[in-house]
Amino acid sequence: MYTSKQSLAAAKFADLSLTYTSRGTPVVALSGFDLTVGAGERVAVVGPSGCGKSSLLAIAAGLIEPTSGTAEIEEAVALMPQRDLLVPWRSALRNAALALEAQGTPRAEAIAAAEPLFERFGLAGFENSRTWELSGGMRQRVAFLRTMLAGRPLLALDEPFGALDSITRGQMQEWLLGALAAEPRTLLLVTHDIDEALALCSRVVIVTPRPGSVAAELSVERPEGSTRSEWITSPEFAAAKASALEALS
């Protein structure tokens, strides 16, 4: 069952499961599922293609309902998905407003609210570019904008950064954790790299292979201040990478 409401702090769900059918066969994709997410948190869920947390993003965003068990959001998610899925007869700036424009702002006033915001976002002079004159860190950017200017307290990303080479990779995780001090969110995180995770989260949830469901839960304690570059090459990093690894194999 979805329920979505306003009091919660952020998302809680309790004994998930959700079963499909691919091609006449039923997959069982989440089993038992169990996470607490409060306000203002920033949780990322890790684990191996496959086992279900792409799923659990959906079912987070009312997208699908889970099979058994419940998912108890608060009322406004803003889901970002694997693909930017820019608009390619949009300019950036139009792509950004769309998620204004969806929610029934009139285009011009859409426009208005995202255009400043360009500069803050690295993406200053780019305003009336096409996505293919985009490279892929600023496709991203623009498709973060848009998720942010949905207006929504939690963010539900799905390897946002999945497409991207290592080096861009690493200056987006950066950027991510600026623009999230500038305009705090709580923020779920989908992905299967542990590096990400440990560099942007304060959590990490560990998920077996399919059936998902919850194998470990790993605190993240980021020194205060320090840079991406000065926290993953702490010993600090290191180990808990060691013990989100462990709780991997």
Given for the second form:
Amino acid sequence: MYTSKQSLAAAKFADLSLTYTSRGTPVVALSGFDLTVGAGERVAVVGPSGCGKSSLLAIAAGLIEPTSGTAEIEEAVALMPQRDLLVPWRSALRNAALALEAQGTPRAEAIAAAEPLFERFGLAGFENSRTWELSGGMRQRVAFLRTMLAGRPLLALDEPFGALDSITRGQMQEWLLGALAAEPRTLLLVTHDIDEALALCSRVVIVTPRPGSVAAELSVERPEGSTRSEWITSPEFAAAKASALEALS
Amino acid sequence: MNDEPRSRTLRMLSPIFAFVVLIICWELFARYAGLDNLLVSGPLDVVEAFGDESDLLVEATWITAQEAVIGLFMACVVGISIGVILHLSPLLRDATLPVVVASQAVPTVVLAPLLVIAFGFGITTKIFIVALACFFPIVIGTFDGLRSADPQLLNLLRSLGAGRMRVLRLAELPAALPRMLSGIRIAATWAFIAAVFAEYAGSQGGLGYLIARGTPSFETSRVYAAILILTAASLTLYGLMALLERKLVPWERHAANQR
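Switch from the form predicted on its own to the form predicted together with its partner chain and print that structure.
Up next: the whole complex, starting with the chain shown before.
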């Protein structure tokens, strides 16, 4: 079927349903889920645990097929799972390069492509670090650079900073915004942290508990040029958070 | 914290001390138990045998070492290959795994003479017997290791377009390395024993040959010397494999430290 790209959608999910079997009982993860992510947009999907958020990303990345409905993915997707999935047999730099090697890029070329990113995004000097020498925040940075290096316009991030303490998480959000400003990408972020969604994204989609469907949508009006700390302490942020909480309850 | 170096030294020294005590007891027993020197040799007799018969012992050690090391190497080649094949093809797994397990149920001790009859007295037969005795833990280590790769990592690589063989090379094989090497280390403890079994079954040289010939002709000191060499060789091979493991999979130690 021909689909026009007039809206410049990066990904379009229409009436999406997903049912899977867990220990013999069918679980309806998603039901009647609609979402369109525009090219270059930053969309957060927020909902309680088990509302099918991760399934949505797995569908976006082409790892699973929806039970019914359609997922039109116009932009190639690079997935960043919840866990950093760094491999201990590779150095930090070679872990990032893995995204290219997985696509068939020769090793030397992949390393050459990863090196400048380490410089640009504050990881210089850590190229040869072993994974067990890196802190949680550093590991996530390497995992994010690996996702960027995949060279795909749509980044699908699944609770990327969920395992970090709140201070490190705040620093990582700031770092991520800097990285995205330098290397703009479409962002589809899945999280259960409303603050994170409001800090990083321009549109927040609230999802109901299982089976997940869209309960509400908020557009985030972040003032141009405000820093992250200015933004998250502003009354506008508090108002946005209040309406998000209301939609969730 | 402070007494850690001391306790480490103590830990290193205590087995040496135990060995020394054992050797002294052995010497005292050989001298004063009233047994014929022909039947029991003391450590000093064995040391003498090392001096008097060094040419013979070196030659025998060289033969047995070749059989053990080449046999272990063949076991690695065959074991890793079978492990990978079992992993890649469910059909071949169903067909092959029972055969592999059955091959271990047949005792090598009784199989060895039959193999010598079938394939002759040459080194090839010995290598074959060593490989047969050693390959099983390597198959299991490889197979389990390949399956231990993180499924989420495999998904990530697949989502980037990596095919079956690339996933194997980039994720499964490196993830399998620790268990594979553990399998090889276990196999290494068997290599020399298997080589001696093979020589027992029929041979013209080697430490097993010396032991088999020396025992009925009361060359007790020589037999003891051969046994000592065998033990030392086995330990050395095991140590080398443990060292290889340390060098190749440094992350295993760090993972253990974090727990």
